[in-house]
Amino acid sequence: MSEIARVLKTFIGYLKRPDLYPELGRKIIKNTVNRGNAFKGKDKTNSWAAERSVSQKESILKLFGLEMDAFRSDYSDALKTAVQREKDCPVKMGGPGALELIYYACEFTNAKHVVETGVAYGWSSLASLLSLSKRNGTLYSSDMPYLAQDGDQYVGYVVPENLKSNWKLFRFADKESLPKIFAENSVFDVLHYDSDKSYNGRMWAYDELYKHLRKGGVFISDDIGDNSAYQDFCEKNNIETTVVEYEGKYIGVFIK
């Protein structure tokens, strides 16, 4: 699909969904007036992140006092099935991230309430749900429909049926989803951010999510090297953060 066709299809998809009009307005501003916003402070933060980054294994041991090696063997069948599901999916989305980091954050906090932004195939959702299901906890997920790909029905495609009873999926942009999620549950054990990558989008969401994280809870943000929002947020709030290098990208994680 050409870029023009994709943009047109996305625009028509928005027009068919009045509940998404607020996000359409924000997207137009983001891609015109605020176009440079996505990369604000990128070089500064990549230098900062590179200086302090550790491996996923080191971060899990340092923050949670846990070894991560058991995850792949304990859930080998579930992970194998998920890999096959991704291969079978007709829509292409983002692949798995640092699954162990998410899973062991949930284990460390004995999580019963987790919120994530950004779902795609549902790899991070799967990692959270494998832990939450032990305590009959709930994962609250915010994810925009994939309007250009007719991909709505494939969001969370790798999450198996037996885990879906512990999962609530809100199909709006974060600015609409998060207030709905917080109305259902106001305090969370783990937060995982992987949605709007713009500087302004992150700063708004980080502030909102942080307010709803319990003391001792874990905050995780993917792709923090895109701009300086995560670094600026941590400095503003005097947060000592760990930076994880994973497959050439940086993840921010801290315990509140």
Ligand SMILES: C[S@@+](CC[C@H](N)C(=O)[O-])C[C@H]1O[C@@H](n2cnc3c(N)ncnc32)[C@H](O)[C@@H]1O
Contents of the next structure:
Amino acid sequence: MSEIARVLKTFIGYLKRPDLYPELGRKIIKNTVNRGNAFKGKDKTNSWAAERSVSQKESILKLFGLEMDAFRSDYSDALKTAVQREKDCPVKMGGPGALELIYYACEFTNAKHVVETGVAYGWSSLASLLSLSKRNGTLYSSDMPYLAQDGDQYVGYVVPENLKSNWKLFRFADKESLPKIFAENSVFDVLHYDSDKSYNGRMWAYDELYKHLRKGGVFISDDIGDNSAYQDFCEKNNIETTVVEYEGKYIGVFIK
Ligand SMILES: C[S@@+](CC[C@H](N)C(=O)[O-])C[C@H]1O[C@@H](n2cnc3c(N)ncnc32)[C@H](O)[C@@H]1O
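Got the form predicted on its own; any chance of the form predicted in complex with this ligand too?
Full assembly next; the chain just shown is listed first.
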């Protein structure tokens, strides 16, 4: 699909969904007058992150006192099935991130309530649900549908049927989803941010999500090297964060 066709298809997809009009307005501003916002402070944050980054394994041991090796063997069948589902999916989205970090954050907090932004195939959702289902807990997820690719129906495609009773998926932009999620449940044990990567989008969501994280809960944000929003958020709130390097990108994680 050419770039113009993709933009047009996305635009038509938005027009068909009045509940997404507020996000359409924000997207137009983001991609015109606010373009620089995506990379604001990127260089500063990349050197800050590089100086302090550790591996996923080290972070799980240091923060949660847990070894991470059992995850791959305990869930090898579930993970194999998910890999196959991803291959069979007609719409292409991003692959798995640091699944162990999410899973062991849930184990460490004995999580019953988790909130995440950004689902795509649902790899991060799968990681949380594998832990949450042991305690009959609930994952609340927010994701904008993939309007350009008719991808709405494939959001969360790798999540198996048997885990769906522990899952509530809100198909709106975060600015609409999060208030709806907080109205259903106000305090969370773990949060995972992986959606709107702009500086302003992160700052708004980090503040909102942080207020709803319990003391002792775990805050995780993906791709913190895109701009300085995560670093600035931590500095503003005097938060000592751990930075994980994973496949050439940085993830921020701390215990509240
Ligand atoms: C990197 S992917 C998420 C990957 C997922 N966490 C995983 O582990 O497989 C980012 C997702 O965020 C969604 N997204 C982007 N901007 C958003 C917004 N403002 N509100 C809600 N979702 C958004 C996209 O639709 C996309 O599915």
